[in-house]
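Heads up, the chain below is alone and in the form predicted alone; it's given as structure tokens.
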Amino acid sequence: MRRIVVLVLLIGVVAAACGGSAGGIEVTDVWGRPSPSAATNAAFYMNITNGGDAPDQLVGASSPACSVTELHEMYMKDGGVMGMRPVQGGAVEIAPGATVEFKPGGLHVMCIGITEELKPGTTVPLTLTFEQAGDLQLEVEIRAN
């Protein structure tokens, strides 16, 4: 019992020291925009590859730099507009072998009430939560549009 608390320690240092993947996925382009001071929320960006053998879901988010935040979407309204919504069963299926894109006008994690201006070059803390994997801690660069 000792020697698998040690190696399932063991494989969550190794995890945290590659800052970019747990159980399988890995997660990789983390960004978001600048916001203006003035801008009360802002969106995240990534590409989430699962190299295991079985499917996980991504199920939430977390960041000191958001009061809330919540995984959604971008989908067409009637009449050809462009709508946001939580992404639907609120989780994002990562099937093994399959790589998805967190891009503008699609999937993000959308940062609700951001509680510091978002500047240009400077980095915020998040965290995913996987179903399977668990928690992931990344850093998201700012980067100007």
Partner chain sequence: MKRLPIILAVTTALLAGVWFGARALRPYSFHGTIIQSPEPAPDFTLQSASGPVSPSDFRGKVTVLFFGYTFCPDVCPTTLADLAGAMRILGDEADEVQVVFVSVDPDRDTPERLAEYVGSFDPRFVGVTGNEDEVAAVAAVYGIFYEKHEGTPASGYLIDHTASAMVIDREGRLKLVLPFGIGPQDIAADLHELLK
Contents of the next structure:
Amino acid sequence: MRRIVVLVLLIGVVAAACGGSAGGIEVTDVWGRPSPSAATNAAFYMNITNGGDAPDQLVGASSPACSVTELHEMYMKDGGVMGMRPVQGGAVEIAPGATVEFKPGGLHVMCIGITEELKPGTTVPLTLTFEQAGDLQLEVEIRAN
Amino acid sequence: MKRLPIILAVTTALLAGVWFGARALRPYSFHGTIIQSPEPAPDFTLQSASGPVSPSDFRGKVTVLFFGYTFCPDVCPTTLADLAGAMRILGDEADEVQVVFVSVDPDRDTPERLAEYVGSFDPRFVGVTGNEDEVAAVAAVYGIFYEKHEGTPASGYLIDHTASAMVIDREGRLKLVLPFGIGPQDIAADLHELLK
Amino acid sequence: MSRKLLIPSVVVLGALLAGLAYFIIAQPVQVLPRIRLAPAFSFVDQSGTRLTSEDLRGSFTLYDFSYTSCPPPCGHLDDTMRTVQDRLGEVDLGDISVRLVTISVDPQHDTPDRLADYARRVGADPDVWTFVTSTDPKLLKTIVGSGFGAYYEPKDDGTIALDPKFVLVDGAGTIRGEYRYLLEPPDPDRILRHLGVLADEVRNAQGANAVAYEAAHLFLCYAP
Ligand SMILES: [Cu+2]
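The form predicted alone done, now the form predicted in complex with its partner chain:
Okay, now the whole complex, with that chain kicking things off.
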């Protein structure tokens, strides 16, 4: 019983920090915007650091708040035209020692078909799947604009 | 030699005066690109949930035009949130600013849907669209390039579009092009300068 | 105040004012105005390939508006475009490319094949000078008329009344020069000189010089 309490507490601490780590992969600053009314999609952002000495890859993501989740990147052409597309090869390489930033105008976890309103001040669960480090349970902090 | 401290003090004061004077003379430098258009910005009429809207309706205010679509989860909410942030920074002055969001996705974005969408960033924002030809004409004359491309089965089609915002001054002239991602502080500073 | 101080302060202030006056009168830095935003478009060129406004970002582009069956006054337009094309080597452009684009205002008749034929006839270098038209005549009218400010109107005799005009667009998609020649013949020297002025600004408007260039825009120090 005591062990379960400790485990629950531990999970709580990790969730409160809105980040997590496994197998040398550390994810911090996981956030998203409140969903505007009538919006069907959302984007989640974070920093992923590979503290280990072997390369790893982010290969997928899932969240109960999204019908479908994809890994996307924005691209900008010369004159300010921007668009987004699924990342090439369906995976994001995280080199040892490197931090990959998911941020507006760059990479994002695309949440297609939001199943619930994303309210400022709340969190939604997100699972990131790494090729080596496996699944990482995170909480996305919905930050007021 | 008794007068040396006085001379020093006066010299310092003079230099400070010149420095501040030069600073005051120096023009404000905008974060966006200035367009010195001698003629009014092209006018158009598109539909909002509460009726037709034209940029010329907002003569006397500073108008910000931004093109996008509600399906877009990254560039559009980022820019609208930055514009809403700029409105908050401007305080009372923000009542003299009108943000107009033009949807380049008339198939999915109805005027009602747009009103709900932009309203959740700032209730003063207006969302407009029209039929495909009308939207194409408006985007073309504002130099906004957009095109559909296929996404995944889940996302459906996506639209690449120019992500800069256009600012029209009180006299109805296109004055400024704001690039994507310059942030609420800089947007507010530029708008404040145009409101003077 | 002692005279010892008066003199240096007058000198400093005088130097400041003289500097400002020099800037406004002598115009050490000249620019081309940022007139309007060039319109966005997606056209079809003489080889049937798509040419969009985005493809031309980063290059300077000189546009004119014509059609292949245009009677003589259009010859002036073609001559000017070819002169600019042939004399580009005289302008110090650095690594900036210059493109010439002739937009046909007769989309019904000017198919890509016909445009290709015409391009050969007027001596167009396909790497520099492109001929385009649109599949959407209504949008074409908006782009050329409202966007480039060049008006045209089909006449009863089957010809098209057009505005003999050239438009110069910079790499950021801003219109920097408009040249309308209603009575006098076009002046390719001026266009070539303006290309040089634009290239100078791209090269030099960095760091502290950027302030001088913005001041030149502010004080309307426009190149003649
Ligand atoms: Cu996306």
